[in-house]
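Here's a solo chain for you in structure tokens, the form predicted on its own.
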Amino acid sequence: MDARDSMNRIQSTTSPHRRFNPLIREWVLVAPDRTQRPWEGQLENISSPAQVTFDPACYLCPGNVRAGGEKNPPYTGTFVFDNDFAALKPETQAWEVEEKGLLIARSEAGRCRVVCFSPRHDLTIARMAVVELRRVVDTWCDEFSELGSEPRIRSVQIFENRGAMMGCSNPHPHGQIWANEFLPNELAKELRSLGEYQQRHASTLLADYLELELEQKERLVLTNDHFVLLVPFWAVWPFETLLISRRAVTAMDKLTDEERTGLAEILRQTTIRYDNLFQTSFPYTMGFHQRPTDGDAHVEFHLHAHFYPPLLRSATVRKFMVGYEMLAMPQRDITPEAAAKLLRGVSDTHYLDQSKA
């Protein structure tokens, strides 16, 4: 049997098998069958959007005053500033502590920073302009370039949560930005796991992965001139998928012009996606994957984005990781090649505007 057939027999069994990612070197179990049992799940209840453009009581707002005291400016565009509920801070000192090699403890400094991407209450990424998305890109990439030349800082992570579920208290469209003094463990592991494919092949592991699924196609899910949406062959979570940049980029502040407009108009599609495809406002975590800022060149890193949705199959069915997941290793019951297939299908026209269409 060649890698073709192989690759078929996998892609298209019903039958238990893992899946290797190696990104962070883990596998996955895949039970395609176990979509067939009765349990539903817990059922929760989907929040629509919000429908008033303007809170009072919201602190994110323009002109209102945040939880910590302090006034938000009246902003009409992007709006950035330091938590005021930060779990990592820049003043704080060195020390370290170890016992016997068992009882380790060592101080980590850094900085937490809030960005409101829209005055809008009522906004979401899907529900953004691409012109506004971008201003939101070109805030990203400055924050990643001013953080990241702080002497202490090595890794900067820029992510959202969307949802309740998902842990995100004020639905007004925002997302976070810490930055550590040392290597989140996801991001040390990918390093690892990318320098040492670099060092046997020359190229990085993500651009010779992309090339694969270009050439297969199954778990696309969307591609522009600079960037590819899809279903990794390793996903755990029912509808993860995987941003790419087509140009082995290192990170944000690498973008060109076009390029950011391109990272602009994937996000937007991909949200859409999300809430087409169950009809609401779909909750999700996602963030950036992007070198340390150690002022090392790390040519071995490629820029992308993980988008972690909760949702089983329907609105108001979530899964948690529980039993064998939490004891052994992740399972997931969705093929990614069902999943990129289902999101591929829905209209690239958000429901909310399919009427006025």
Second form
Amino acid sequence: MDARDSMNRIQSTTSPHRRFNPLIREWVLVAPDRTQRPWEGQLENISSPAQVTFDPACYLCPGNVRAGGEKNPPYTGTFVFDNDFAALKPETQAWEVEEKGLLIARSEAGRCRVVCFSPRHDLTIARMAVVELRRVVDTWCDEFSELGSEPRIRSVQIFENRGAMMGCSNPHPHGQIWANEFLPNELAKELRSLGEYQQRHASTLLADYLELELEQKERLVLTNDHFVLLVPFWAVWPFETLLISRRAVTAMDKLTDEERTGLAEILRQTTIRYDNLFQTSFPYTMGFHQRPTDGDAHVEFHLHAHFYPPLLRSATVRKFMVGYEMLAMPQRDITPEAAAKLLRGVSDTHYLDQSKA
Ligand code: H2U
Ligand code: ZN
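Follow the form predicted on its own with the form predicted in complex with 5,6-dihydrouridine-5'-monophosphate (H2U), if you could.
What follows is the whole complex; the chain from before opens it.
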């Protein structure tokens, strides 16, 4: 069978198979028929979007007092502060324990930041204007550079938990940044794969992968001049997507002015598609993977973001990673190609704005 035939086979198959994730070198089991199974489990209660533009009880709204006693300024754009309940602290002293190679521990110093995307309590990325999202991108870029330039910081993890289902504590639009000394597991896995790929092929793994996806078009969701959103061939979560910069930049600090705006635009479109899919404020965890800030150039690295939404067949049925998935390997129910088609098929106007259009 030639490459084209085998690709056609995998894209139309309904038989169980495995797919390989070359970024982290792990397999995922794809069992396309399983969505037929009956569901008598828990039905999720999706938190409806906040209705008020200002909530006096919200610890992120402008002018309000936070749990730690500090008062937020009357901010009008983005607002960043040190997490009052930071998991990582800059003053942590260095220590190391190792006993017979079995009991191994190390101190971990770092900083945790909270980024408010907007003073408006009722907005989400999907409902913010591109100029406002551009300010969020600029804020992330500044934070990446500032935190990354601290001598002990080697990793700057920017992420957003959206929706109570994903453990988000507050509907006010915000994300977090955790910056620390040692490379977190996911970044370390990616760095190894990207590094070995770069050595062998003199290009980035994601640049070559993107080329394949742009050719095949099966898993594309959105494209603009600077970014591409797709359901990766090896996606684990039902509507997982991967956002890749067209130019192989190592991190946000290398983006041009137009690329930053391109990122703001595609973030808005991505979240609009998600919300429109099940006509709800779609929960997810998203975050960027960027080059380690250890001072090396890391030409092997290629800026990208992962979106991991837990919803499966409707707004009330979610995916759980249990049983076989915890003990053996992750498994998905619908094919990545089917998920991409569904996401491509929804409107590019947010459902809450459609009556106005
Ligand atoms: P999540 O909604 O993703 O959990 O992020 C909110 C973060 O805000 C959380 O990490 C912090 C929590 O520690 N926080 C403060 O820093 N100050 C507060 O007054 C409440 C919450
Ligand atoms: Zn608020």
